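To begin, one chain is listed below as C-alpha cells, in the form predicted alone.
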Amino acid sequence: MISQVSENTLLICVAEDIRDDLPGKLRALCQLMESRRWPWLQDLVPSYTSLLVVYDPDQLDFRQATTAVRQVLEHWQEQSVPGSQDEPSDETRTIELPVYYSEESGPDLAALAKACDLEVDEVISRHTAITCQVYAMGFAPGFAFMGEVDPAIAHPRLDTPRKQVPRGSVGIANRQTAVYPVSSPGGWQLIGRCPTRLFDRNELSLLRIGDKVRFYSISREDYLERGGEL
C-alpha cells in the first residue's frame, strides 16, 4: 500500500504486524531502489513495517513517483517469494557491543532490577543472553531500535525523560533496547554504557536495519581503555 505523506514523501506499508523477517526484506527493498540511481530520490527511511521515500518534488510529482516505486515494489515482491532464483541473499551481520553495566554508568539499573524483582546481575545476564535485531533507525543519527529483550527485564520508559542522556548509554524501553549514539534527551531506562561509537560523520551509522546485535559485559577499566567516558 502506497500513500502520500507530504508534498515530497510517500509511504510504502508492507505489513500490518512486526515480523522478524521484515527488516531484511525492507533492507533488500532499499538496495533495489538505490540501484535505480533515480536523480529525484533524496532519502529512504525504513521502519518496522514500512518504508518512507523522500523525493524531489521539483523533478516529479506524487503520481510519477508512485509509478516508479510501484514497478520496483513488484520486482521486490517477486524476489521475496521463497525459492525464487532472484531471492535476496542473506546479508545479515552480527555485531557485538561491549557494555559497562553498573549503577555508575546505568543510573536506572538498580531500580529496574528491583521493579522486575531480580538481582542486578540477573538483569545483566538476561540482557547479554539475547541476540537482538535492528528493527528501525531514527530518533537520532545512528540510533537503532532493537528487540526483543527478555520479558523479565522489560520495563516502560521513565515517566519524565532526562534532559540529557550521555553518549553510549544503553537503555531499555518495554521489549526494546538501544544505545544512544550521541548525547540527547531521552526517557529509556539506562542500565550501562557502551564505548563503541555508533555514528560518525564520515562513516555514518555502524548499525543498519536487519543487523543482529549481541551485548557483552566489560569492566570499568576496560570501558575506559576503549575510550569510554564517565
Second form
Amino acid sequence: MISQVSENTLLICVAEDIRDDLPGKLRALCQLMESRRWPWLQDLVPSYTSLLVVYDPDQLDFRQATTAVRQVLEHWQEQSVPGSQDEPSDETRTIELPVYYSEESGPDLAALAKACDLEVDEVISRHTAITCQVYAMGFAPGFAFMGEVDPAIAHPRLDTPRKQVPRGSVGIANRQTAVYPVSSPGGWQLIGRCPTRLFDRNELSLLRIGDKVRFYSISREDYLERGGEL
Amino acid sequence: MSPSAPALRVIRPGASATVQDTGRYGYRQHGLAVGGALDLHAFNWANSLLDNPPGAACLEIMLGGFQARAETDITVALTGAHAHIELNGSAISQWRTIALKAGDELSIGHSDCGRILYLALPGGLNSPEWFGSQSVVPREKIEGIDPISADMYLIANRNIGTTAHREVPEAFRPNYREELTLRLIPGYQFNQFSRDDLLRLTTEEYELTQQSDRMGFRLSGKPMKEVPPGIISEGIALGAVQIPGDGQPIVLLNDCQTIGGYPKPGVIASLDCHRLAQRLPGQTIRFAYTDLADAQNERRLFNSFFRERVSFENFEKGM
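Just the form predicted alone so far, so send over the form predicted in complex with its partner chain.
Full complex below, order starting with the chain above.
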C-alpha cells in the first residue's frame, strides 16, 4: 500500500481499480494529512487511486515518513468504515458548468456524433444528463479529469493532438471529460466551450478532487455575455 | 539605491530566461507544477557567492544568448554552463562575482558546454511571488508570472554597490561534458519490466534528444522491448523515468505535469537530475541502479554543505 518512490516522495495506493467512492476518500485523506500540520510535509498529489506524499528529507528519512503516514492511514481507514460516526466533515460540492455546444466552439462535435451513431443534440443531452466527479487534477493548473461520461458518447482521444486548444474547450477522451483552463496543446475530442474561469491566480482551482460537476447547455449569446471567447 | 530599484535592464533574454527559486510546494493538488531551478548546484553557488539567503531567486538563463545593462553600480554572480562572457566587450570568466558599474554591459554568448546559467543579484532577485514561490513555469501561462523579455528590469533585494571579488574554487566547478551516469532508484513497478529490458537499461548508452526542456528530457537508445501496459495515472516525482510505448525513456524534471500514467522502472536521484539538466542534445548518458538510502544520504550532505557553509569567508578559510 505504501511504496517508496524517490528521496522525498512515497506513494500510497488505496485501491487497484478506479471506483467512484475513491475521490471523496482521497480528499478526506489529504485533509487528514494536512490537519496534522507536519512541518516536513511539502506536497500532496492525489490521483484516481493513489496519493503521492512529498516530504522534506532533511527532516526525516523514508522509514520515519512511512511510519507517520501509516498512522494517519489507520485513522483514515477507521473513518472510512461505512456508518462510522467520524466521517470527514467536508461536504461534497456540486458545481454547475455552462457550455456552449456547437461546431463553432467544438470542432469535433459533428464527427464524434457521427462516430457514435448519434445526432448532435443527443451527444449534448447525454453530456448534460450526467453528474460527473473529479477523479484527478493535473496536466495544467485547474485541469480536472472528470468521469464517467455516458458510454454512448465515449470516444478515444485524437490520433494527433492539436498544437493549440483554446481556453475553455470542453473535451471527451474515452469515458472522461474535461475543460481546458488555459489554451494548451491537447488531444481530447472537443465538443463545446465553457466561459467559466477554472483557474485564477488568487482563487486557485475552481474544482477539487471529489467535487461533483454538472454541465448545462447555453446559447452563443449567453456564452459571449459570460465572457466566453470565440 | 533603494532596495527595489532596478539593477539591470535586459537587452536580449536569449532562448529562454526565467526567474527561479527552489520551487512551489503545496499546490500540485491544483495542477500546478513545482518549477524551480533545474540545477541546484550552480544555483546554490550563484547565491553563495553573494551571501544570499539559501534558495533566493536567480535568473535561470537557458543556453545563453543573454545581454543586459547595469542601471547602477552592483555586484552580480554568474555560474553554470560555459559560454563566452563579455563585460563591455572584453572577455571575462564565470563561476565568480562580477562588479558592474552603472552603464556596463554584460553579454553572455551561446553556451558550448552545459545548458543553464544562473545570474544572481544581491539579496536575491525581486519579482512577484505567487503561491509561495517566484518560480515561473512558462507553459502554465499564469497571468503576471512570465518569462523574461527584452527591456524588462531585473530588481535586486538589496545592494551595497560593488563588492570584493569572489570565485568558486576550481574543484567545485563541474565539467558538463563529462560522461554522466544517472542513478536510478527502482520503484514498485520495477518488477513489471522484463529482465532483459532492465538489463538493457543499465548496459546501453542513451543519447539526449532535442526534445529536452524544463518538463523533461527524452532519451534515445536501444528501446525497451516489452513495455508494460500503462498504469492508472498517479502523482509524478522529480526524476521519474517514464517508458512510453516506443520504449525510449523520458526523465521528468521540475516543470512536468503533476500526474501521469506511463509505466516507470524508477526515479533518478535528484542530484543526478541537476547534472542531467546541464547536458545538451547529442550527449550520452548511462543508467545504474542505486539504493534509496544512499540517494537520501547524498542529498542531505548536499543540502547541509550549502546550508552550513555560513559565509563565503568561512568557506575560503578552509571548510
